[in-house]
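Just one chain follows, in the form predicted alone, and it is written as structure tokens.
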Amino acid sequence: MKNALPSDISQLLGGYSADRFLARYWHKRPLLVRRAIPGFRPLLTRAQLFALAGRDDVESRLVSRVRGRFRLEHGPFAARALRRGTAPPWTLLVQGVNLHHAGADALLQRFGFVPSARLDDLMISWATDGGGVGPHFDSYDVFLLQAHGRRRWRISTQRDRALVPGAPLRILRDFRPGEEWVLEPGDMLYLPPGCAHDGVALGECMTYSIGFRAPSAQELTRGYLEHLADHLQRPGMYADPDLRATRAPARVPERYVERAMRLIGTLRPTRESVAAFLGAYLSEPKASVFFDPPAAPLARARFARAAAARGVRLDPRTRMLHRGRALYVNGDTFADAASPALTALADARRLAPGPLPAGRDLDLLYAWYTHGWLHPGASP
């Protein structure tokens, strides 16, 4: 039986429309959805998932618990490292599966009712009986979709966030669960940020985590300042025509501090500068992402014919956003380029077969094709 991805978003969200779900639950309270995707089966086999964990361009972790203590290892993992039986319980976590598997990418896009700027990735966890990563809380929203086997989830609204000292994971020291459910394939649990939770495998199981980006204030501020350093051009220069002789030449003059404050203090973020930064920042792929340009790229005219006949699709690794007249693709900014066709490509991540736009639109599509950012063909 093939996976039945719901055409009606209300089934995925337990009978709620996207607007109703966002207003009632998003960032506010948990939601358990039984049969969110009826008949759902894993998109990858265990062997395929383990093979991904062996690649150096895929982020993976292995969590085990020995005599009550958690142990964390980072991939890539050789095949023999994952042949360890079932005791002690262990869990393999593979991030960004959507970047490497078309079906996982299609599943992730089912959550496109949330802006792409917030959508992060699809992580798959495979666990032996009793496996888990311990009670913890996340700083971001997450949907936990059961794909294979069963997992018991316990959640808590506790405010005590004290962690086990010295643990390699952020394990809550005193977890006090308030609700508990067992999820079976196709069931899904939504958790808002800060909701303490603990998932334990009941037999071998596989869980898909659809996570969302939530940069910290520190990350955004640092990124914005780096953006300004690269793009800002400030007029003026320090000057001190009233300079006086000093007997302490190594001392930083107070007048220097005051005048520097006047020069720097006029810097104020504007809505447009922050928006330009966010477009580039949020479309920047992760450091582990690399693109594969076509080995034998089509000539521009042949690409245009192929794209018109078969459509165009973004590579799963491509992040493409738009705002006003600007496009942001994989960290690059294309000013005044947001035509209706390219905006539609950003939203749908594909263009259906048909006549392609000419001029600059085609130039950009062809350039992105040669970078490996998109491909002819509406489906992989």
The other form holds:
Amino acid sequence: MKNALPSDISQLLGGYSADRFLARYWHKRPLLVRRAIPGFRPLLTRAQLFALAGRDDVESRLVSRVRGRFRLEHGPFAARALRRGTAPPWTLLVQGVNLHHAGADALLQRFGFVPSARLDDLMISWATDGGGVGPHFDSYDVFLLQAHGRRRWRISTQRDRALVPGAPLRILRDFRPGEEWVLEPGDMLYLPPGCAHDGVALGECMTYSIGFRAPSAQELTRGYLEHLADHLQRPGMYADPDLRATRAPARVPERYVERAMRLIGTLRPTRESVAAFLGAYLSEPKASVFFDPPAAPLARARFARAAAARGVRLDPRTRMLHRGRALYVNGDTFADAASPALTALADARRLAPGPLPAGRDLDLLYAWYTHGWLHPGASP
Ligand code: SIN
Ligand code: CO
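Go ahead and give the structure of the form predicted in complex with succinic acid, now that the form predicted alone is out.
Below is the whole assembly, all chains and molecules, this chain first.
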């Protein structure tokens, strides 16, 4: 059966338009939406999820509680071992499901009112009765969509962020819940970053976390400095025509420090260099991602005809962004390449059948096809 995904955004957002939701709730306060996606059915079966957790290019974790203490193991996990289970309660968390499943990638398009520069991934959890990852807070904006079974969510506005010392997961030492709800399939809870929460499975359940990352200042600055290191061209050089003789040849001269300060101190982040960094940085796939080039690639002219007749779709693993005339695809920058067709491809993640692509558009589409970044046709 096909999922009854909402055609209008206000069902998904509890009666709010995207603008109203963003103004009132986004990055500010939680929102519970009953029947956000009425009749929602899981996109993957339990067996399909367990199979993903067995792959070494998929990040997965298993959280269990043994005598009241949380235990964390990292995948890959053999599906047989997962079916047998560990001492209950336990939870399997599979990260980046949208990278490996076209339907999961399509589900994220429902949240396309948030720029994909902010998107992290779709994580799916499978829990046995009583399973959960304990009370904690995240640095993510997250939509927690109940996909199967029931989960009780408790949240808190507490400011106390002290964690249980020595625990393998970030567990709040003193969780003081305020509101609580039991979510049924199709219900959704939006949480802003920093909002303490605890979800406990009532019977077996599956929860989908649609997460939007909010990078720290440290992470962004470090990324920008690394980008600069690769792209920077600085004029001038150190000069000391006034050098005096020293009796301590190993001492770093203070004049050296001053002059280096002057050379380095003229460096200022410009809007364009920060934007160039962001495009490449935000479109960079996760370290576990590898693309599969087509085994028997179509010749360029046949590819062009197939793209015109059947359209093209981005591979679920592809991250594609645009700004002005620049396109950013999987960490690569294509300056001056943005055309109406390629910008539409980035936004919709697909191009409908249409005119035969030509010129630079065709050059790029064909190159990306041979990398495995996109495919002709509407569905896998
Ligand atoms: C879960 O699905 O069990 C964890 C989601 C979360 O608390 O962020
Ligand atoms: Co969380």
